[in-house]
Amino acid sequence: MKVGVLGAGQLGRMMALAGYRLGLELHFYTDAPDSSAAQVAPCVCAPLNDAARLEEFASGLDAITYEFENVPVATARRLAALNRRFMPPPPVLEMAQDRLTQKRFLASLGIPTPLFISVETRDELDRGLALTGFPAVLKTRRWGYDGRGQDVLREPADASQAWEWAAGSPLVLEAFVDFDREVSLVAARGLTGETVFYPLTHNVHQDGILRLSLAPAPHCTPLLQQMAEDHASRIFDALHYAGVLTIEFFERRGTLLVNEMASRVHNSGHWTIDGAETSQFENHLRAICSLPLGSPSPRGASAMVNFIGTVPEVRSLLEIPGLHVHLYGKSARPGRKLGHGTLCATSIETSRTSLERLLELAGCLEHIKAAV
């Protein structure tokens, strides 16, 4: 089978490597030259609105998917018209691009989120802050990831600065959540409705960028896992979904509030490549190709650490017992995800020394140590 993928970053790269194991051919389409996935699979580099190139790309493909949300919806609809197996469907992509639309959709399903308010004028911002109080979080509705497009307002003076920063963009204001920790659920649904759920993952961020994921999340109760799976099931059924879905939650006093959702494979699921029976990338491909889904069961405990801006010396990384290194073939620049390492062990406690060494090499030990 031939699978087309819009976007060709590291998520696509890992998807291609998973696909080869299943005998699948992956072909990528991107407007970004020197993409990570282009090093491992055929890649068309052309504008995302080039109708002729898109039609040529779609020819002969058995399924089409995407590895990032910022695909023009018109492009997705054009390809879906050419290939009915465009998954997840274009309406899902459209919703994933807009934080306000997401929150309204979740509210319609009775899934709890932080208090949110649409903001398009300064008066609406002030009225919203009267409801949320301080602190509050102001976010752009679109184009936000890795901490971009959002600001925490801690006092009235911050509102004026944030309004200037927003530059007239449609916004959503959210009540600040004093959470216990951030967790995520990666799940997959096949074309026939079959579903699998990975264990909740504990995520730690620095400057809005994911630095560490622990899976399964320590001290996670069966009740919390079931709560997350119930939320995902409602989303799956409402959207007639196929593929991997990731939901980011705030855990607070034994309950879950949805922060955001991503209709794709996700950084917090990278541990599944080495630490689960079936990776999120393989299950995404199985789902959209109507193949049986694989087991999401963990093989033990995993700790995934992102390499941001620079890559540690590979020799030093490989000296850490139980560590699996994944590099993305990308040039270094500040804030860029260049690779990750996944430490696999029987438990987090038995691998604590190795994990602290990994965090040290990744340059985030002091920030992260308290959360481990």
Contents of the next structure:
There are 2 protein chains.
Amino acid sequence: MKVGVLGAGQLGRMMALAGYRLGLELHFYTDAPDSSAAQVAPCVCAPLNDAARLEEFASGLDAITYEFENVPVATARRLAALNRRFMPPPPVLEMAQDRLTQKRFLASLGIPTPLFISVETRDELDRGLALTGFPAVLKTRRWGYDGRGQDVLREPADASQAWEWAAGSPLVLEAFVDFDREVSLVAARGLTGETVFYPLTHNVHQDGILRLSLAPAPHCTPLLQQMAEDHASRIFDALHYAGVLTIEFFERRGTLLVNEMASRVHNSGHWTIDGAETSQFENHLRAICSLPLGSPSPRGASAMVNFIGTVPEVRSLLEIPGLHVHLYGKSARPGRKLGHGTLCATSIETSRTSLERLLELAGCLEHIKAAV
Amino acid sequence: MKVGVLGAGQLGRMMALAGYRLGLELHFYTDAPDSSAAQVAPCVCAPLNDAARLEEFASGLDAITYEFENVPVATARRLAALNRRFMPPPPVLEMAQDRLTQKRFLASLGIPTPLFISVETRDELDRGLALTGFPAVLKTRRWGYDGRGQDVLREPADASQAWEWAAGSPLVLEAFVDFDREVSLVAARGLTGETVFYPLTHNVHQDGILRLSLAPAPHCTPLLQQMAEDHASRIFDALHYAGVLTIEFFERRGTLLVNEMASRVHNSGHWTIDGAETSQFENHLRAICSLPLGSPSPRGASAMVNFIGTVPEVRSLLEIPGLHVHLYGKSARPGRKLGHGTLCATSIETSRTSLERLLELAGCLEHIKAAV
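Next up, the form predicted in complex with a further copy of the same chain. The previous block was the form predicted alone.
The next block holds the full complex; its first chain is the one shown before.
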């Protein structure tokens, strides 16, 4: 079977490596030159709105998917018209690209989120702040990821500056959640409605970028897992979804509030390559190819650490006992995700020494120690 | 780093997938069109003795290796002259290509093999049979794999027919070993002399082709493992070896006799992709790239089953809980290795039901039940 993928970053690269194991052919389409997935699979480099190139790309593909959410919705609709296995379905992309639409959709399904208010005028901002109180988080509705496009307002005086920063973009104001921790759920649904749910993952961010994932999230109750799965199931059913869906939650006093969702494989699911029976990448491909989904069961306890901006010396990484190293073939640039390492052991405690060394090499030991 | 690989079959394909994880570039060179690795990495298709193409291929590579033993020795020497990281070293290829040279080398290191006798004349065959008795195994010295190029002589009357079959090839006659089971050791040595040894694997063949591997080999004593590692160490040191080495043994009453060795990654090590901390493919690349070797520790008990001649229906395979499926993108042909599946569990017993289903789909349940 031939699968087309829009976008060709590291998520696409890891999807290709998972697909090759199953004997699938992967074909990428991106508007970015020198991309990570293009090093391991055939890749068309053309604008994402070039109808002729897209049609040519789609011809002969058994399924089409994407590995980043900023695929133009018109492009998604065009491809979905050419191939009924364009998945996840185009409407979810519109939600992925608009924080307000996404939150309204979640609210319509009865899925709890932080209090949110649409803000288009300065007056609406002030009225919103009266509801949320301080701190509050002002976010652009569109094009935000890895902590970009948002600002925390700590006191009334911050409102003016934030308003200038936002510079006329449509906005959403959210109540600041004093969460206990951030967790995410990676789930997959097949074209036939079959679902699998990975265990909740505990995520630690730095400057808005994921640094560490622990999976299964320590001290996670079956009830919390069940709540997360119920939320995912409702989203799946509402959208006639196929593929992997990731939901990021704030956990607070035993409850979950959705921070955001991503209609794709996700950084917080990278541990599944080495730490689960079936990786999120393989399950995404199985789902959109109408193949049976694989077991999401964890293989022990995993800790995944991102390499951001620079890759630690590879020799030192490979000296860490039992570390599974993944490098994306990307050039170094501040804030860029260049690779990750995953430790798998019978328990987090077993791999504590290795994990500290890994965090030290990745340059975030102090941050993580302070955060966890 | 850029690694060149001679040969582009499924071993090369799996090596590429392991290399990509580490951010390596893999380049293949083969004389066979439509090869498995060419689907996942750049591949030159040219004769293996084309000096100009080989030189062009070698330029800019950090290391060169091979994934099949029938690389012409002259080609290996030419490439080794161009790149000091041509590994495993050329002399081991000569041994791989000549059963007699290989057995003499092993004997020179004090490593036990079945009794063997060089046979070039009919008279030598008869004198040899007087030493080995019956049954005995007559093998061509060159170009034998997967059970080809050999014949079992069960009684004196078989000698004439075997002699005709051999048709003037240089031969080696071996005493038939009434072994308890066949086991193999996959080991790796780095350029700096560092070594790692995977646990012994129990292998079951059918018509000379590997069908099932169980790893770690059940009921294997530490003494047996140590004997196997000692043999491998002696071979490593004698050859200034870098890369993966596989030794196939006959186990008989608690001792090991070498059946043959392969200077490459090996089918009996496929379980390491899913069932060991570091796969044989990754450790081979680490070894020849002068990177630290990874842990060979098993992750539970693995059972690997080959798909030979035809691939079972993929849907049925993927329905087996916890099965790791690997397909090579090759067209079906009798006797051809097209893929494999690996089950990993806390013990072989835990995965017995899944294993029986897997063997049934692979068409070898009856054979394996009779053999184990």
